[in-house]
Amino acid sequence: MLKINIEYPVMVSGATGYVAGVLIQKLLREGFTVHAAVRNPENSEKLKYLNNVAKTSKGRIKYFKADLLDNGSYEKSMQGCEVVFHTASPFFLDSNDPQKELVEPAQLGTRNVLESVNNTESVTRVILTSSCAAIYGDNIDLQNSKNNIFTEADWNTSSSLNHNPYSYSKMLAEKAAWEICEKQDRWSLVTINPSLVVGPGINPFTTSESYKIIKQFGDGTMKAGLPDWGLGVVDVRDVADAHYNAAFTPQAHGRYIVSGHNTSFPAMAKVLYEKYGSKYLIPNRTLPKWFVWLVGPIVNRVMTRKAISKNVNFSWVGDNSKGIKQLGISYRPFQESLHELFQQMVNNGIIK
């Protein structure tokens, strides 16, 4: 049976990416030794977020050297742990290798990082961060879901290399995980599978593909109007929450939605341009489908004719109450989070 046990120090990978940092904190906070895993502990421009956190916080941060592509890099850092958080995959829409950007830091990296594990024999529990890209590829895969509505028991069968590869690299990557898990029965696996992330991180200059679509909602980049495109969305906080207790609640087992609200781009524009419309550039029109179908390869060469087709005028709707029975996750509003994050972008000159 899992506890938490503080003596015990916790190893994140990724650690200076958008979600690992806000777990970090976390973990600080309750007291915890962290092995955070980067590829540079010598860049301390990029570790200064998380340094900052440590300074403040009970627990203390120790730095390992890894990479993704590296096999083996990351057992030191796993040496002593009972949890490993394995966070780190890249994440963004617009790649010209998707195979090398994508799918091998993805799928492999996460092999990699399972071998380490089962090369440590301290390790009892791994939380894989996965995403709802790894259950669904468009929305228009929601038809084919059991009462129209994404659950755990969906994989992403309709995304390839050429058709949405984000999605595509993190449905590898899990299913290596579950592979890798089922040959062996020391360490157990949970899988947290979050929709877009969204609310203020521990570095508001993060690269995260959440704070460029953010930022494109204020910055007049959108100012036209947006497709009705439906997604779901989950704060940040919420996600770090749904690992810390998905490592340390014993009954937790297998994957996990991580979503807390069921929306789409203009109901979240519409949430944002009723606090800052009069001062930025907020879009408050919805586009027409044959427009973005006509326009938005234009625009934006991830906006392809295929990806408008089956997204635009279709709904996204998630089933996230495994998670909140199970690992007792309470989502912030909507609101909430959106305010936030448009706060810090504001706040730290990234809107203007």
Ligand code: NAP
Second form
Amino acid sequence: MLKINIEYPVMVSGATGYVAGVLIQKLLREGFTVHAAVRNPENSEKLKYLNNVAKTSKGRIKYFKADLLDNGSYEKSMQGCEVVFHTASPFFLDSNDPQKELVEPAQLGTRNVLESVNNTESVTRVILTSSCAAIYGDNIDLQNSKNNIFTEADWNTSSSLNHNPYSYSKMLAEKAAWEICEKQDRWSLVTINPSLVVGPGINPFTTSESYKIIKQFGDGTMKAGLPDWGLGVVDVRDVADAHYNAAFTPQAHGRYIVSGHNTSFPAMAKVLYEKYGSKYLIPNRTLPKWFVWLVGPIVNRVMTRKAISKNVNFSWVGDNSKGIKQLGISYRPFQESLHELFQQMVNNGIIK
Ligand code: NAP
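Having gone through the form predicted on its own, I am curious about the other one (the form predicted in complex with the ligand); can you provide its structure?
Expanding to the full complex; the earlier chain stays at the top.
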């Protein structure tokens, strides 16, 4: 039975990532030996943030070289581990070749990692970092969900290679994971499905799309105003806790929506404007949908007319009750997460 046992190492894929960094920080503080799977263990500049955390924690970190597209490359890193956290997956929205850049690493990568799990006798639980993007594609999909609220019963059926390809990649990856899991009974799979993750990471220069989005709130990109686009938001520390609790709660099962707040881009801007509006070019205007439809695709190619018509002026509502009840997740206030991330970017010269 799974319980918190720091005698066993735990494996984390994509250890250099934003979400993984905060999860590893938690695992190291609890005293675990973390097998950190990274693309390049020689990149000391990228690993210094994890090394700094390890220096002041009870636990130890060991690096292993692995790539999502290199079959079998994760096997060494999971030897002796009971728990595997599979977080690695590219998270960016603007892609020239979504099949190669997003779908293959997400879907094939998940298959590769889980085939290695099948070959590794010690593993009894896998926590997959999925996403709310595997639950829905566009905000308008809410109209087809039961009681107009997204739950773990919903699947994204509206994304494709040409429309929201990142969301498509996450849906395909999670489906692949469930298919592989159902063919065996040694290890159990739990998926964590976060909404947009915010809050301070251990590496202020992370490549995650989360940072790119928040940067745009403060660097003047959106100073003319924002579309009324609904979304869910969650603090990275709450996401780390959810992964941890999912690993060590024996009864945890299935998918968990991990989302602290049902909100929108204008509501996020308001929170930042109240604290930082006098110093930074934070938007304080909501743009009309017709204007976004006309100009959006010209200023940002990710914002297609199809995406605008199906998301702007639509709210997002997610049901986070399963995770609260079964994993004991409690959510930080929205203001705290946004202010602390913004401040981290200011302190590191990312927002000037
Ligand atoms: P991130 O900082 O960009 O992390 C992505 C990680 O994946 C990095 O460690 C990256 O390694 C690794 N990776 C990408 N391609 C790889 C490949 N071919 N082989 C091995 N590793 C590869 O993004 P993040 O926000 O932390 O995302 C982590 C996970 O959370 C992803 O599964 C993402 O879909 C999920 N998620 C994120 C959010 C969010 O709002 N941030 C919300 C829901 C779900 P390198 O450092 O070597 O590039």
